[in-house]
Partner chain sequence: MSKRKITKTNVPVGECISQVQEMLRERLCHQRLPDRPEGVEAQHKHLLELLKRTAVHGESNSVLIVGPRGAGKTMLLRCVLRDLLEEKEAQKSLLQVHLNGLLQTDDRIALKEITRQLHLENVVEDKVFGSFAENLCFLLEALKKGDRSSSRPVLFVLDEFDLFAHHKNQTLLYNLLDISQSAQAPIAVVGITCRLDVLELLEKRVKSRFSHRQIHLLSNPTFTEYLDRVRTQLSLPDDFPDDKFALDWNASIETLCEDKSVEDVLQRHFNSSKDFRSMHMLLMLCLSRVSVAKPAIKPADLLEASRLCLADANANMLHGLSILELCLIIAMKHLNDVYEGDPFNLQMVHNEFKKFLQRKSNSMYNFEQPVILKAFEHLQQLELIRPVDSSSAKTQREYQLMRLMLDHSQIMEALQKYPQCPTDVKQWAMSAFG
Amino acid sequence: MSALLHHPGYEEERLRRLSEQLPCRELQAGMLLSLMGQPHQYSYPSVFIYGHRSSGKSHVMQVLLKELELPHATVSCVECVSVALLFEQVLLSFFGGDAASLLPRSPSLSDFVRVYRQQCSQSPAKQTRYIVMEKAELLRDADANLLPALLRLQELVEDNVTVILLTEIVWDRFRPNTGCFEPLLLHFPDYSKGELQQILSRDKHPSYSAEFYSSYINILLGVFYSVCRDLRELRHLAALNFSKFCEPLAEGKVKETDTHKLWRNMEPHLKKAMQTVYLREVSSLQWEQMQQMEEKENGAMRGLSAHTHVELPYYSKFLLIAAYLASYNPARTDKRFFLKHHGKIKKTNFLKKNEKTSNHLLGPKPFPLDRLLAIFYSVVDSRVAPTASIFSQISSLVTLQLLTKVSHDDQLDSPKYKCAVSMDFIRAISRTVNFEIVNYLYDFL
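As in the form predicted together with its partner chain, what structure would this chain adopt when taken alone?
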């Protein structure tokens, strides 16, 4: 049951329509409505609304401003690559195209405020004007004065205007060093599991019953809720996988009410979806195609991974192995691994137990070229002369981003490298050349 919104400034009918569009956000909408007050009354100069992705921030604002027909300008900071666009959009929405064209070529804040003041002295606000800034965190990357100026725009233009910032970052990470006009902070809490269920179930498919769709959503949330609470993403996943859910029904194997069977059929499929569509490893289209293929090939589906398809020349593989060893082994252990007659190095000295963390947790360390070559010659079985081809192979490994060059401007002549592949990848490579890499890794001794 939705608690109806009340406000003396607006008709009951309008408010009812409004709350119908805002399931599970009545509280926030009501709060905003009471802050906004009646259209002609002043509202707080700037309001900062924060909350997780898809928690309804923009939706609630848009529905409120549109349904109540309040003067407003919505600006997405992603789309406004220059402040000029931002200024234009605000002037356009409030005063029309002629006003926007009064701005000079690359307008300063001073120009914007000047034009705004001129315009609003001709047409003073009869109702509070609202400027909604989407993805407001990007304002921090703009000119340093922009954010503080927007926060006190009401004072600067002397108009009945309120600026609303929407973002998923907390206010503390916005505040400039010398302070600013502090906005009123409002939080949009995340949807609970029940609320997600309620909202998602509204998208029911016309040819199936509401209960059926709702039980589908229930299964979907069972799989994805622990990793993802983003309504938009869940809605997308729901739309993509629904046909699969309906399959046994269409084949006449299961009845609509047999939720347990439906669940058994669906769960593994959704788990697979988590490894793929959810991670954007495959596009939605590819996923749909894969689902169809799967029917044909009887469930032989492999995950896609770009790395497994790279074919490397023989010596490049050894170069990469050497690079991996150089990145993950401490240099002082090279003797032990790669010198044929290393004499007696006591194992106890060799293994420093107080080293806190394994190298595989810290990531690859940079190494110089000569160390790479030394290891390379010792692991590759047949003798190879240091020809130019070795160097060109190194640079193509860099191009493939399997190796990265660590640039230090001061030592241009002795470049350092890092190996940029995972353990699984290097093991696969090693297997193709019959090299037991684990025996040569310090971490696995």
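Structure of the form predicted alone (previous: the form predicted together with its partner chain):
Next up is only this chain, free of partner chains and other molecules.
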């Protein structure tokens, strides 16, 4: 594999160390080295690297730049919420704090180019400078001239600089309608099952043999590979569940070679772990505590879903509580429950003649988004601004199938939802935030 990283501009020993740090990505690293050329040579102005999450894009770039000691600036488009921060970070990485201080308070692209050229004339590049833009898809929301300028920055600043864009989407969704300089495209494919096995097996436990840990990874991938191919998530799951896999071995019940017995002991545990894939609010300690609680709980609690013990973000809990109240309370009762000065209203005054059946027996009813938010702001115990975070948490609850979206996708103005959790589940969630939900349910008046 290391033969793929032969390059006349670098020492063999350094390339060998590179190969060891880039398992299953030697081909992509070799292509990047070919594109970059020797350190003193001019490189291509811009390179566009795309691939799914956890396909090794950022890791390969950072290892190459650090091991080869190439001048570079790594910019996260998530952290740089304005172009001023982006320009400042690039100048700071290449020329130091004095250069970054030359930018005006709200710099334009012309200001950045002017300062860069001024600094470049004082300290010209002896090697190619690289600007790595992580999460580059966010550049599409920036000023219309920023992306085209970055793609041909080498020409604008008259310096040996290359811009590398790292993203999860294809170039066709980047290309501006007005046209721009076309970068070189490099695709990072997903890791295959064999490659994931090879990479994850490198994290072997020091107390056990490499063959034993490799057999554990093989079992883990047999369960999770069909639903999750994210290397970071699989590595988290491997570390989370290994102690359970080793329990029979530590107790002396089986040997390392008894893979079948170890698998039979591990299978129900892995099936429970399937419920928390990507739900990273659950830490390793919380997962172990959850398993201990399930083993000790009495018969009455065994009927509850394992999701009952899953920890949600604070405001997501209140959003779920508000959704449950909106699903099972008639809309006309909101004034009684959530308005402080509603006066005295008797239940018989707003009870329809034909309303004799419990709302919990009829099932959840759909409700609009504005009603959900109105109840949420009434029940939450602190003032919360209607930020994008609140709306993203609603989307997360839909993704986790705790809420169900019942309106069509084209109804953007008034989406409707249903709450998809049980009474036991919502009572367990309510107890974690000291909210007595029964006092706010119409059926229990």
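Residue numbers count along the first chain shown, from 1. Quantities reported herein were computed from a predicted structural model and do not represent experimental measurements. C-alpha atoms forming the largest set that superposes within 1.5 Å between two forms make up the rigid core.
After superposition on the rigid core, displacement of the C-alpha of residue 128 between these two forms stays below 2 Å. Put the two forms on the same core and the Cα of residue 396 is off by 2 Å or more between these two forms. With the core held fixed, the Cα of residue 370 is displaced between these two forms by 2 Å or more. Core-based alignment between these two forms gives a C-alpha movement of 27.0 Å at residue 436.
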